[in-house]
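Presented as structure tokens, the chain that follows is alone, the form predicted on its own.
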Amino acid sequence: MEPIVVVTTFFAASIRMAIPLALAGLGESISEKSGLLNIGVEAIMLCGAFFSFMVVFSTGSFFLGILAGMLGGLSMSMLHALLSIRFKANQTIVGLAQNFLALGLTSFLFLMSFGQTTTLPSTKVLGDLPIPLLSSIPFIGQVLFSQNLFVYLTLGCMVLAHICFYKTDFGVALHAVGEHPIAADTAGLQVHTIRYIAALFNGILGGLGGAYLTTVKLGFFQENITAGKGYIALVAVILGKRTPFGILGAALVIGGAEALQIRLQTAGTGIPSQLFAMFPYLMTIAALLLTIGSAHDPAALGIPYDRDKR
């Protein structure tokens, strides 16, 4: 194979094992510049990828079973931030015990539905859309412009989301209240709501990113699919620094990992499959250790906020 293919293929995906961990690492960051830390990103990811995976199973539909996703990840982020906001629970441990349970619920909502099996229930995936003329181009083509829809989608959301932090009112409210919901309390701003808001988007993206790994990425669903992608997202987060763009430099470094290592283990080098497979997951784990103390945290992240007491 001529090289200029290995590392189109290469580049192109890196990006496709990208998509998920930027998409939930971005919900994740609205979430976290609002002051709510909710590390049940798995969780999150999780029931996305089960509900897309059920509803496209049934229905035939990818417009449905993405929608499905994005609710099932919506559900998990919204009892998180009831429980974090209106009861004042710690936000730690209630992402710990919603990933327990997405996994519990999923896996057994899955058995109750297909039972035991030795052939796991597959669906057709999404394919990809190569973009007139601009897929054409050499090289930049073939790795960006010939991609499915959720690259696209992906890329657009980065886009928006770098506007809404950096150019718009609710960006402004968005950090006011992550970092001073006294002062942003004080000013008018709706901490709660806020925050809320910040939920809901973290749900969305979140169970998109879950969507994703069913829908186009395998086309079936199994117990734990996420593999803990949904932590792996939390560290892209912090990679890079809750910035759009930072997050997704990061969340490519990683899935560029991910490629690598599938591109190893294919090339037949008698090393055991089970040694590359840990090889994305270490440079996580070093690129974090690389990176410890240089990230500054919203100052009011993980603490609820009580407006009766000053």
Contents of the next structure:
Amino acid sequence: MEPIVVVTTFFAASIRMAIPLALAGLGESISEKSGLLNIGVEAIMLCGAFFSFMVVFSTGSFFLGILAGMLGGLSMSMLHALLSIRFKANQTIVGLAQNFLALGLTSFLFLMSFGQTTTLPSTKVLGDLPIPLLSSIPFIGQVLFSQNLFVYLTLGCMVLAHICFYKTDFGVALHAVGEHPIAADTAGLQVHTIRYIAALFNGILGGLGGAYLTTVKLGFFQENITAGKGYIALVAVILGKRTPFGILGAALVIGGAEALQIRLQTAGTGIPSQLFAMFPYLMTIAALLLTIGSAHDPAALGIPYDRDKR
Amino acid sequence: MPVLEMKDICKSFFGTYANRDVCLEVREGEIHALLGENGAGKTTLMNILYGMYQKDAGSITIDGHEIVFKSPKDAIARQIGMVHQHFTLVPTLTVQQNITLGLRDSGYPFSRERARCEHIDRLSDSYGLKTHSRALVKNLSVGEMQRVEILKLLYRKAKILILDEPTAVLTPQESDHLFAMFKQLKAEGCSIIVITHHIQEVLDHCDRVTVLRDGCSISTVETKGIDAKQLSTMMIGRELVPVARERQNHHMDAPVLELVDFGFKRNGGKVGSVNLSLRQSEILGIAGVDGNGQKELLETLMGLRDHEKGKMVCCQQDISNASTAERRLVGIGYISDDRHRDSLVLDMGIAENLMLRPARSTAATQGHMVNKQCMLEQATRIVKEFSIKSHGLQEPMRFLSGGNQQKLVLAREFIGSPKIIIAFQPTRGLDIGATEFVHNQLLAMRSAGCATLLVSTNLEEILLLSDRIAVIHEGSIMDTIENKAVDITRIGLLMAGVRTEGAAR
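Same protein, different condition: the form predicted on its own was shown, now please give the form predicted together with its partner chain.
Let's see the whole complex now, leading with the same chain.
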């Protein structure tokens, strides 16, 4: 292969690897900005992946499948929101419990539906959708504009989120609720409603991230298909400092590491593949170490709001 | 017809009444004071009006219509605004974003920053509330934060303005300015409710006053034709006996504590530096507006923060780098302004809390072991001596009243007769009875030869107790003056950072 082709496919692959992380990370950042710490991103993604696969498998419709993925993610994020907002539960513990719940639940439902099979049931995957004209630009056209629908969708979401965070009253409200809920409340904002809305977005975006894995990338489902991507998305949120483009950048770095290690594994270097598999996680730790101390968490992150508390 | 009528309001928290059949009636265009001690239920009542709390019983009528507010949002819609004592501003947002937070003006959902800033600037000009609409709130001084809070109400076109202890963070001059602005608002038809426990403020600036005591409304009277004595009797239910401070000659003594260019880190990266000396049998008061580095200075003095430069000399011993325990063993006692956070373990009992001292061996300890009997005997003695009311020595501190908690803090710090007491707002949040007790104890320690550094934002307290008064502003001492026929105006100016030569005015 020519070097330019190698580079192009590497970048294109990095973007594809980054998509689920970016989507789920964006959802989580909205949630965290409002003060809801949901470490159950893994659960959201897993449910998104499972339900979208099931619906695509039984109906053949990608539209319904993606919708089902969003609903699957929503079920998890809204359960978390209900427990954290209404019942003021410990948000970390709820998220953790949900991760195990989703793992067990999706595996169980999968087995119920298909039994023990030697061949994994699979569906066709959502194809690439090159954009006319733009896709014929050298290099950039190949990397950016010859991708699937999800890539464009993610980029669109990032832009919308950026406008929402920094140009609209809702963005200010979100910030206020996560930073100083009492101030938000006395200013006339409905703290709980805003947090539920944030959880809603978290579920939808995380569900999409999960749906991407089954309907676009793989075309099949298996136990623990997300394999820790939800946790990596949490890291992308911190690395990206809860800004949409920061998260996208962080997801691209981690996605790039992932794409690189796959290429190195198959390059036949004689080094055990497990070492390469560690690479994205090492990158993550290194990046976290470099950004220590520069982060500012929302002051009310993880703290339930109780107006009557004296 | 009154614009606001609250009738027979009841509210209880965990089975104790905060408000019991409270009635309040506010007319259009008046400044109405809500007077009472800490814990009398003033703030609770106003939080009910503002929709923060739900009342258990009673009715609220505005302009003749009975209303029920589920949240502050509903109250704002009925043109009610409230400035809480602890400001409710988001530090990481700008002034403009804080003021317009939650509003849906033209252009929603997009933030029309320029138009909003212009509107804010117009308001701030016409009411003399100087601010920078694009500045981040966390960079503002406490006084400016208050102005932003008031602008927030004006921007929302509030007709009934509630202010909780607005003068607590202001110098005397700033307070006068604030009330002048209230008069302007009053002339425009607004009604202003001021929560306060300062009787003089009520007499000087308010039209009518409602007195609350123990969660009940005692009465509502015109401020014309009533005097301070009558008001204080209504407020505390008995007559107030002022504490007496006899003069002492201490000028000859060598200082027990000396601070030489003592530099300390302030919150927000700034550095403060002070020169002070403290003599035996003297109370040195440090006056100043809250947030001028008082807390950081005292915590540095106690070794809770690292000091920057300079020296701290205590009885000819340089203890600039000593640990907190060493400082205490030298003979420094510390009364913090936040007894829950700094002074007490709320889930431990009286006896255990009394043990929280770095004494190598006390009556109650033998080596590293605690002699339980001695511990309890000591506690019993102290409880009696300081008349601390509790249900037994093992009762967790959190169930004691604020006054009794503070008495215990005092008792613990006074054990072993310290040479120096550092007292930071020692009467914060206490009722008048407990305040009297604390004042008398501090004066008793002074008579016993103890040197006291009294830091308070309450100027009355400083004037009452101090032999000398130092004024702190932005982390440095503006001036130190003898507490003899002091000119309040001059102190006020010093608190605001204005140094006047010789005679003030």
